[in-house]
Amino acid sequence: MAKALVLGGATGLLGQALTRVLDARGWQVETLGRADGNLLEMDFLEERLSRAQADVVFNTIAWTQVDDAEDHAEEALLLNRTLPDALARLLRTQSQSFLVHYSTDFVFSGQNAAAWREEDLPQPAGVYGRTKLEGEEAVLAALPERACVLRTAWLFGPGRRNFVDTILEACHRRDAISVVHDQHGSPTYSMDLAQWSVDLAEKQTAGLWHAVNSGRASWCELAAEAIALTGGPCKLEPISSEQWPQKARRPAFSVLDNSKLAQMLGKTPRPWPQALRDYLFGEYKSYASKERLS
């Protein structure tokens, strides 16, 4: 039986999805999080990695509060660069474990003629994107043949509050809600991302990957689809980024090209609207119930 250690697997949106998928595929799964100890203390981290003896380590822990990162750059760097670098270096000398690490579409900024490919030059606009880029570079430099980095984006799924949940809850509280229409990205279902992650881990396919559902959307389009699918009673008002000021600048266009992943899978990842319907009405239909949204 293959063994996996999932950092962030007990509470994180992606971590919980990974533990479910791994368990369903017959893996032996252990989780490790910040509640278990100081992951930035090298003796503790080394001891837990040694104890786990995992075939694959999945690192889903990150500083993901984009605006707060602007004011807490050192703390963001510790989680987004220092921790993955330490993981990769420890695994390089300690075991033959394979490392799966996650990055973000925020390593890109501005516009592009087409969806961003793995070989395109990253140009992060803020602290969050910059520290995530430094983290992925550190992992691939320290463990080039036994690590893969998955850039993903705009996650929704069961287990933890996300953008779709927030929109639907707001829609049942208010007559109208405003959502930004001029930022475009790749909505991605956490359960699909977990499946692709395990596929890559089982094949031990190293390198950099863009792992997102197919298609693109603005935040407003994603919100509109969720509201339409659930018959939400509120009115949706598109607004510009300037009308919704935030401390950290968001990429105007961060759509990721998933063709490399599709080639590895032997099929194109399903479109995000289909994945969204599965989230709302499939196995996790209770997440869209009126009782939950009241």
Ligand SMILES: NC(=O)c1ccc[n+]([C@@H]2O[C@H](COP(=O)([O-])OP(=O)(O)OC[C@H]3O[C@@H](n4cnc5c(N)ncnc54)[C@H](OP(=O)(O)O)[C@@H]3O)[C@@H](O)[C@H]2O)c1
Contents of the next structure:
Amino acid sequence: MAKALVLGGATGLLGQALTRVLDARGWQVETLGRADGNLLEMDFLEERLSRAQADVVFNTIAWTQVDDAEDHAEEALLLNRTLPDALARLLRTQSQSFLVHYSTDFVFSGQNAAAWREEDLPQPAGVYGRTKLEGEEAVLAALPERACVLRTAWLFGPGRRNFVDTILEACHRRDAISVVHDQHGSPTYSMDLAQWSVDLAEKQTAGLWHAVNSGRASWCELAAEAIALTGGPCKLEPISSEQWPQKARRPAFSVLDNSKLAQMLGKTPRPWPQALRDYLFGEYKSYASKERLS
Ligand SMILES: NC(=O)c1ccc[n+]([C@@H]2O[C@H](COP(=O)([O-])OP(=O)(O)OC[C@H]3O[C@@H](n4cnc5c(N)ncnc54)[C@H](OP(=O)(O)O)[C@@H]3O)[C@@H](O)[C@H]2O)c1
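Can you give me the structure for the form predicted together with the named molecule, which would complement the form predicted on its own we have just seen?
The next block holds the full complex; its first chain is the one shown before.
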């Protein structure tokens, strides 16, 4: 039986999805997170990696608060660059483990004629995107043959509050909500991302991958679809980014091209509205509804 170590696997949105999927696919799964100790202490990290003897290490730990990163650049750098860099270096010398690491569509900014491909030049607009870019570069430099980096985006799924939950909760309480319509991206279901991650890990396909569901949306379109699917009564008002000022600048267009992933999987990742229906009414429906109403 293959062994996996999932950093962030007990609490993170993606970490929990990975833990479930690995378990369902017959892997032996161990998680590691802040409750176990300080992962930024190299001796501790080294000891836990060595003890786990994992075939694959999945790192889902990150500083994911995009706006807060602007005021906490050093802490964001520690989690988004220093930790993955240390992981990759330790695995290079210590074991034959394969490393699966995650990055973001926010490494891109501005407009593009088409969805961003892996070979396009990243130009992050904020601290979060910059530190994530430095992390992915560090991982691929330290472990080029035994690491893959999956850039993903706009995650929704069970286990941790996400944009879809926030919208549906707000809709439950209010008659009308305003959502930004001029930022476009690739909504992605954490459970689908976990499945592709395990596919890549099983094939040990190193390199950089854009791992998102197919299709594109604005935040407002994603909200509209979630509200329509759940029959929410509230009115949705599209607003511009200028009407919703945020500390960190977001890319206006961060849609990712997933054709490289599709080729590897032998099928195109399903469209996000189909994945969203699965999240809202599928196996995890009860969890999602409980979260929304609590
Ligand atoms: N969510 C998205 O929409 C999105 C979009 C693009 C890319 N990504 C990338 O996908 C990956 C997974 O994201 P996610 O949405 O699953 O993130 P998440 O739900 O915010 O989980 C982040 C994980 O990092 C852990 N963590 C944070 N600070 C820590 C610290 N100081 N020490 C130890 N652990 C710490 C958290 O632990 P606690 O639970 O204890 O805080 C949690 O397990 C990340 O690389 C992220 O950059 C996410």
